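Just the one chain here, the form predicted alone, laid out as structure tokens.
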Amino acid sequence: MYAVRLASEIDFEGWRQAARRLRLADIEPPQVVWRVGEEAGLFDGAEPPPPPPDTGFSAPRAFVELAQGVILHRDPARFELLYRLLWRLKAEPELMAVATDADVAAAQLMRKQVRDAEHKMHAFLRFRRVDEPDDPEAVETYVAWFEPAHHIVERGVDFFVHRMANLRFSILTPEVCAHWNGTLSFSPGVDGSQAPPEDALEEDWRVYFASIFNPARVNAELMAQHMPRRYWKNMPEARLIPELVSRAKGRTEAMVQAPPTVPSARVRRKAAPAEVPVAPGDAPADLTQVAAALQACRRCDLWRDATQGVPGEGPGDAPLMFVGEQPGDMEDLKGRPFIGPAGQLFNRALAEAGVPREAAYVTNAVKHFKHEPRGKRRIHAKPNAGEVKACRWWLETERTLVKPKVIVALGATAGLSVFGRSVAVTRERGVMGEVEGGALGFLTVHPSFLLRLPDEASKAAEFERFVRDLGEAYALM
């Protein structure tokens, strides 16, 4: 029996050197006892023998990286587990790729638990100021108390050093304490009686936490998993959690029943483009005038609830025009078409189809966002035929100015505006022939249709078909 004594619980280099000597000397795992510090055991034996001449054996990088994480775990069996893996690697060089192996799975779980503990240290550690704020010569100094689940203080403190390099701070734990004053140092652990008292920022933490607490998204069980109760006593906002959770249901119901909010005047002013004079009854002479004149449009009532009119976007001589249904919530606020989730999917499909974005002018059949208020949310509502007809003047103005060779209608509403009649997308999808103005018309689905599909297989298949449609429309030019 051989005994290995490591300098500390996280003495990775000591474990690495000893494990290498043992492995080269062909000492099997059951013959080795691993100890930390000066502790001794009843069955401790001799020190590991000196290694024979190096045989060229080396551990793969995947194992070394895994061991560096596992060594920080609190399980005393981790040293034996790692050596057992190292022993097996000589005969099983691909062992680290076998995720179902019991030893590999146990080590991977330990590393995950160490990473989780380090994340919780970063997320749930709260500093309290201990210097005198009114003293002009005092250096800002903060102290935090934390009880980590594993030996992660030495590694986890780097996170705070990088973010608080110009301050002084200490992190106190029962095992080891970390200190930063321009130089990082460590000292033995302390007990909880030395945890810092509340400071002037405690109430600020609580106000901030209460303001960002969203009652509509409360899941108490999931919150307890991600924010274990063992850390609550060190977090100033924790005292609010029980009350906020108990009131969540009532607050959610009140939020849903509350009258809808509207964009502020500041948002409307910021979103409005610079005005370009257009005489009443005159058609805009260019796309800049279209964008300006659109803000005064009263052809239907949709302007009343929208933030602004959303004109098309793209080159003034684009050979390819895409027409969608109407702006969405994000487009309404930003004043630009196709920038929401459907627009992002559309851009990805264009790229896969090989259609250069700069060759396309994108716009909508209806220029204002039609929606239904639901609490603080604005839910898309489909424009009716009268609204499409009233807004067709704007689309025709854009078509006349841009003079595209191909116009692609995305969905049935766009088809009604482009072709002047109701269309059945599933039956008429594809080339539709010449439209008013001499351009060639093409009909396909709106990208939002793909977002609504219930399963990933259908989404993938329809996305490929949509990409083919865009490529075919581009080829028609």
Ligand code: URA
Second form
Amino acid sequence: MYAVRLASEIDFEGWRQAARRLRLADIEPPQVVWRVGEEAGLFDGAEPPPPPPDTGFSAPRAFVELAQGVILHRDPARFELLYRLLWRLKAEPELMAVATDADVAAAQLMRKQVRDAEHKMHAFLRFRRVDEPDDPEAVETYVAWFEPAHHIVERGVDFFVHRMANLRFSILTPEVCAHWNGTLSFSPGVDGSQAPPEDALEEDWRVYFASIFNPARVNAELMAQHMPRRYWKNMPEARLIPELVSRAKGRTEAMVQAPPTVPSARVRRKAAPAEVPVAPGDAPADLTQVAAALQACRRCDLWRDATQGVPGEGPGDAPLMFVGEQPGDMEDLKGRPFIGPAGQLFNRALAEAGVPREAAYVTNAVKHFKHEPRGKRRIHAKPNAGEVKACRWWLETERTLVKPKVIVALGATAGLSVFGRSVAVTRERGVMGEVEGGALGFLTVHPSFLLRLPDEASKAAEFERFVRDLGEAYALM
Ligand code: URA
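Swap state to the form predicted in complex with ligand URA from the form predicted alone:
And the full complex, kicking off with our chain again.
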């Protein structure tokens, strides 16, 4: 029997060195026990024979990445599972691709649970201010108490360091505490009695949460899945949840009965054009004229219920053009494309694909917000083919002025406008060939398709695919 003693629960390097030596000495997995403790020395008792000097040995990258995540799991069997996988990889080099294999599946599940725990730390950890806010000498200092499901504090703290680099903070947990004051350090864990008391921001959190809480979207089961109760006690807003949920049904009914909101007079006044620079039907000479002339558009009826026409945005000579469907609620109020939830997801995907949004021209196939009132909300309605056709004149005008090299249609409505025919996004996704005016056309999904996907796994997979598409379109330039 061989006993390996790792320096800590997350001692990946120690595990790797021991596993390597054991594997090279052909020590079978049942002959190894894995322990964590401080009396270190990699091997307790018998040591495996040293490897022959020229033995080459490397585990596939997919395995190493998986192992780095799995090691952070709380299950004590993880070290053994990883060694078993490493052992098997010699005879089964393609093992990591066999998702149905029990060991591979168990390891992947552990990695997923670790990732979820890290995500929950980012989402549910709440800092409380502990310095004296009225003291001008005091350095802003925050403390949070958190009970992570796995050993993720050392890895998860980077997220906060990036966001709070200029402040001081500590994250206290039962196993380890992380401290940032310009440099990062760790100390042993503490118990919950050290958790910081409520601070003055607490009430602000609750007011904010109550104001964004949408009773029509309550699904208590889903909510408990995403925000497990174990995290509630550290979250000021969680105290409101039972009451808000119990009142949700009544509030939803009231919302349905209420008359729709109309954009305020101030928003409408601001959106109204001072003067229209070109006669209807005359082609605007530049993008500023497009934006002004759009406000007088009567090519279809959508202008009647919209606050304003939303023109494209971006450099007048951008080599890359993105075309969405139509402005949403927020775009309608602000007069700018892709700034609401779909726009934020779009920005995130662009950033991951390395595509600078500010270098692209971003616009829509339809320039006015088509919607139906539902209670207090204005619900997106899909533009029909006649509306898309009527609005195509504006897209052509923008295309003629900007002269992009590549045009990316986001979703089927954009596809209809850009390619002049119905497209099947799933089947035709990718490069579409030359479009009118000489640009290269590219078809992909609309970001709100990703927002509507029901589960996290397909969301993540589709997001990655979308990022790949954006990168591919960018490379075409
Ligand atoms: N969806 C779109 O297609 N365009 C926008 O501008 C916003 C959401």
